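Below you'll find only one chain, the form predicted on its own, shown as structure tokens.
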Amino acid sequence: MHDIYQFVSGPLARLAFTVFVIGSLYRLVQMFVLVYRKEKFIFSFMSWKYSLRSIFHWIIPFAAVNMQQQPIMTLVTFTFHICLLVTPVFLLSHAVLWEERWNIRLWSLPDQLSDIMTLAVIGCCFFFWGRRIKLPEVRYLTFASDYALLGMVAAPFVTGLIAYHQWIDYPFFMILHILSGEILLMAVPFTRLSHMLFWPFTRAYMGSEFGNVRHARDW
């Protein structure tokens, strides 16, 4: 078990970060090349002013009309994304690893708050899972891979919670926690999770088109 831990926390972790970085850069370069070849006219109306206006407006909860019309979905979505991004970075045990391995000292979350945010991510995954089953308009656009992605997102948080509190077989769940996190990281550039890479550019495009071409707001 010790050898497996050393492997997943060492060589496999470096591989996961490498795949994530190179894969993300590849997808972004691919996007820009595709736009340049097929829709070069987009660059003619792109605007920093309208791009940033749109991006900042859409990261404010309930600022857009669509958000106001779906308050529960908005609340769950913002909770999910905030906890998903903040918890892994500022978790105390992860902050210790940042300092030990890369000499980067970060502020860390209190343990109780970390547990609450972890449970929030897991709960939100169940909400999205149920939504895909219950709502016909969402179910129609759902594939088996979407359920698999929800499982991949929840897995590092479920296994991390179990490992941290040492409820069941700590070494085994610690390895599962690291492995599931690495799989999720490597999956980002090549699955629907890549929206985290493209979202700022999509919003910049929409904001620029509405502001510079239609002279309207995109919210």
Contents of the next structure:
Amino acid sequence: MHDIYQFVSGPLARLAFTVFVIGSLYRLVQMFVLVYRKEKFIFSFMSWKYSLRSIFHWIIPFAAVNMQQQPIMTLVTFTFHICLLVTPVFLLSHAVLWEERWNIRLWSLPDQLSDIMTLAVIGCCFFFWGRRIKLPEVRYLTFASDYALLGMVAAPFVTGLIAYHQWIDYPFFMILHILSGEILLMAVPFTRLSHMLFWPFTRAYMGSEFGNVRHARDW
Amino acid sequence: MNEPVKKVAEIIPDEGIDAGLARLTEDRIENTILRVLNGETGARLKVYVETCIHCGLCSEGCHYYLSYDKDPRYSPAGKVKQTLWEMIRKKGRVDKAFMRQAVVIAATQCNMCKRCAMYCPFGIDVAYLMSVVRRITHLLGLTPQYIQATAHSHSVNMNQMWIKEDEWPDTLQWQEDEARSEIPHLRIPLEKEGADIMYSVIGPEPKFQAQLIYQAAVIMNVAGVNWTMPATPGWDNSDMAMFTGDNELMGRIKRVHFETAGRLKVKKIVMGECGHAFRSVYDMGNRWLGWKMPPIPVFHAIEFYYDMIREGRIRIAQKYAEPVTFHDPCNVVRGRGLHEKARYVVNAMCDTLIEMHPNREHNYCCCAGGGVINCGPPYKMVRIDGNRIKAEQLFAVKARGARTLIAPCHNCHSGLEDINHYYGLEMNIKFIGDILYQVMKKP
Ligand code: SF4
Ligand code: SF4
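Alongside the form predicted on its own that was just displayed, please also present the structure of the form predicted in complex with its partner chain.
Once more the chain from above appears, this time first in line as the rest of the complex follows.
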């Protein structure tokens, strides 16, 4: 068990971060090269002002008309994304690791709060799962891979919660926790989770097209 | 779990599609799809397809989806699923039945109105994705017959309606004669080099709606602008090739239009009240030709009326009394942001404007645009049933007192007329020009 722990928390962790960073950069560079090679005209109407205007309107809860029309989804999706991004970075036990391994000192969340945020992520995953099953327009678009992605996102949080509270078999769940986190990280650049990388660009593009060419709002 | 792509319930016979299918082989389909996916498209397609998280949030953006009882097959992403996702997943190896369904979806179940782009959290542009499908079907020779016939007319005559070269100046002369009985010195100046404005219209105006040319001539004359119309091909600003995926023809059409304006050395082009033509001249055709913006500034009629009223060149004798409501056409509102100028004009002409909801950028499309109405009678009910939501929106504004519906776009007009009749709305549908001509001060 100890050897496995050493492996997943050492070399595999480094690999996961490397794949995540290099993979993400690769995807972004690939996108820019493609624009440069085939759709150069896109550069001609990109604008910082309208890109930021669009991004701004879509990161503020309820700023877009569709967010107002779907209030529950808006609440869930904002909660989900905030907790998903904040918890793993600022969790106290992760903060310790940041400092131990990379000598980065981060502010950290009180344990109780991170517990709540972890539960929130898991709850939101259930919500998304229910949505995929219940709403015909979402079910129609859902593939097995969509459930797999949901599972991949939920896994590190579920296992982390179990391991932190040491409810059952701590070492085993700790390893599972690390492993599932690493899988998730490595999956970001190469699955639909890559919307994490691309969304600022799709928004910036639509924002610029609407602002610069169409002189209209895009929210 | 993922549901299989279902067949559309009813297969509407269409010679353009069926004869095209008969000629195809699966190899040709595969090669053509790959040619477009790998050769012609770029980052937008790739990123849109890979970023889409299958959340369905774009659904509420689409009037087809809302009108067809929220049937997911009509949701924006649902249409992509039934077309591009499958083509990509199968690396182009799809069969004829699939292609038949794909062309019906792309050509008749999407108006390319881009409303859904405002509902997707990533701003994924399903209209663009449908245009990629149309490009594929064009290259395969699978375009619905009616719209292909108009594209052929463009190719042969450089106008949409098979109007011969001598019929065009004849029509203008006829309208000039008619208008002279109202304003004796009125002219429709032909081929006037160095005029400020070249006025261009769409093919159906001389063909069926010559009174619109009459009205425009009166407005131009009263406003006292220095204008002209070309006597040669290039007078038609419409463009069905843009909607069939025939980009090369789109380029030819726009080139003739711009070159005609260039030959006449005008300062700007003013276009009649048409939305799709504006999109072609302002956004699509110019870019295909390599111009970021049109080489000669282009103004939609709304902007022209706005300027004329603001500058006091056109005055209102007596405002239009019947309460009106205003339909924001996608191509000039979501496409050019003319909603406030349009309201300025409407308020200047009319006593009471009652807004429909939603409005401005969020207005529901007329369901005729994007070439759908041009696919002809076989699909008439697809778009009338597919826009029940528009009828509901209009009934609601009618209940609040609106009797006249102003729509400054030809496609919107025809589509809304169908909705008006079918659902028994009984509203008067008018162009801005109809009312302006009626209420303006004339000498
Ligand atoms: S009709 Fe309009 S809203 Fe519907 S899919 Fe097409 S572009 Fe989107
Ligand atoms: S809203 Fe956007 S991301 Fe969601 S299914 Fe529609 S196109 Fe895809």
